Amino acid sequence: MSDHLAALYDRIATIYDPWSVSVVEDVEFYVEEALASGGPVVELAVGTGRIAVPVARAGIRVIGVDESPEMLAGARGYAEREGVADLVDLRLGDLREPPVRERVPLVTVPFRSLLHLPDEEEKLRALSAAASLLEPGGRLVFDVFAPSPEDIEETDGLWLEREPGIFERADWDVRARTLVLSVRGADQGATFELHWLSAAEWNALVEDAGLVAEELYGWFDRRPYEGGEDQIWVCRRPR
């Protein structure tokens, strides 16, 4: 899966700025995380640097590992333009054994990265991997989503213009609570699949990793997760 997965990657790696260039929302949250923890930072799946720079630009060393050669190019020439690449030490890596010695005082997967993974037990090694790059008492942090209904309705085999010239589909299945999203431009494009867990079963992920769920948000901007779609999990190594 790993090399199938970088491939797709490798395969969009000119357009996914451009199609996650209204993703915003949570570079600040991750920022702060950041700031918060003091650095450096593991961030796991930093693809092209769309978190990892701004927390560079921040002051803070980030260790960043990705799978997709032609995303960490880019991520290495955004930090170059940017004037943060002795900030930003990026590594080609499997976020299940990222190639990693130090011990940190916080991991990131954001952006939904782990829905990669196929299952439970795969989302566990990755979760487990995280765990033993942190300090005592470090963090782990990362996002995840459950569909809405109203989201699978309006979205369920339609494609639409993410953004200019760039359009993206989603087929949804709810009995296997997988995702199949198709990304195409000009010229690129590929199809990942996503499997998506509920909040109790990413929460008993956690612990079987050594972890404690310290907070859950339902958004960036902090609000408590009252089951909504969006999951932003905060979890302690224990000391």
Ligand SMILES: C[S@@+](CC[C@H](N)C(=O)[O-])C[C@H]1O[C@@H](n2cnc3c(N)ncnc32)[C@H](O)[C@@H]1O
Given for the second form:
Amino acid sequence: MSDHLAALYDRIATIYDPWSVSVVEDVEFYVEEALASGGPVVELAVGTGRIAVPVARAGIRVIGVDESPEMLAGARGYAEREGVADLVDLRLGDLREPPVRERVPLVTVPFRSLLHLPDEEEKLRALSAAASLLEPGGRLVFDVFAPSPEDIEETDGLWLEREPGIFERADWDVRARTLVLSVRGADQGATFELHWLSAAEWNALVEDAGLVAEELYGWFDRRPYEGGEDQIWVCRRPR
Ligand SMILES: C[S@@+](CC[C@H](N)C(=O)[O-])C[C@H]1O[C@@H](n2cnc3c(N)ncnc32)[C@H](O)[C@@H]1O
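Mind pulling up the form predicted together with the ligand next to the form predicted alone we just looked at?
What follows is the entire complex, opening with the chain shown before.
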């Protein structure tokens, strides 16, 4: 397990929800995917349950894996408040070696979590681990991004108040394809790295993991990917 990242998300667990409060566009998409699969769903890097709890509210059982105990505590509280704790099974662990013996029709990795992995080798480990949890014919759905020059230009090196009292700073290293992202609230803060790839590179990793890319969307309304910042991958394990 990566103690390094666990410690980082532990450090922002109480500001994570207010920080990401405006990120809502993906929730319905993942709920639709969960309903179409029939469940159960494994969500890798489940965080505070931002997606997992709405999936459970739709009646689908979720196994959520995360390496941050504090983020999982947030997810537990959210599931309890929403009355779906019996449908949300939270497990502490690394998404590259998920503590999951079950085989499921859908594995998800929402909100760019795979970008925390530093290189292609580690990303392939994660995709292969996700693939191994799938029933034959099951799907892996994940989203990632690669920044546009405009986004880099607008945000590089600036502290921006993303939500009231919560500040974010992006330092982009285009050559290394690494975003160093800092977030600060009143009592909590952390800095972590995100490492992006091109769509062609993701496709190669998906194939190396034994999966077939069925769809690549450019947004959560399922419009086709046309080279924008967001990539939403729907991959199938062959029967
Ligand atoms: C951006 S948050 C996403 C949380 C949630 N899926 C969502 O959509 O709001 C990233 C999460 O990935 C977790 N994480 C990062 N690296 C991990 C790893 N190697 N194994 C398990 N969890 C990891 C962090 O602890 C954090 O909760």
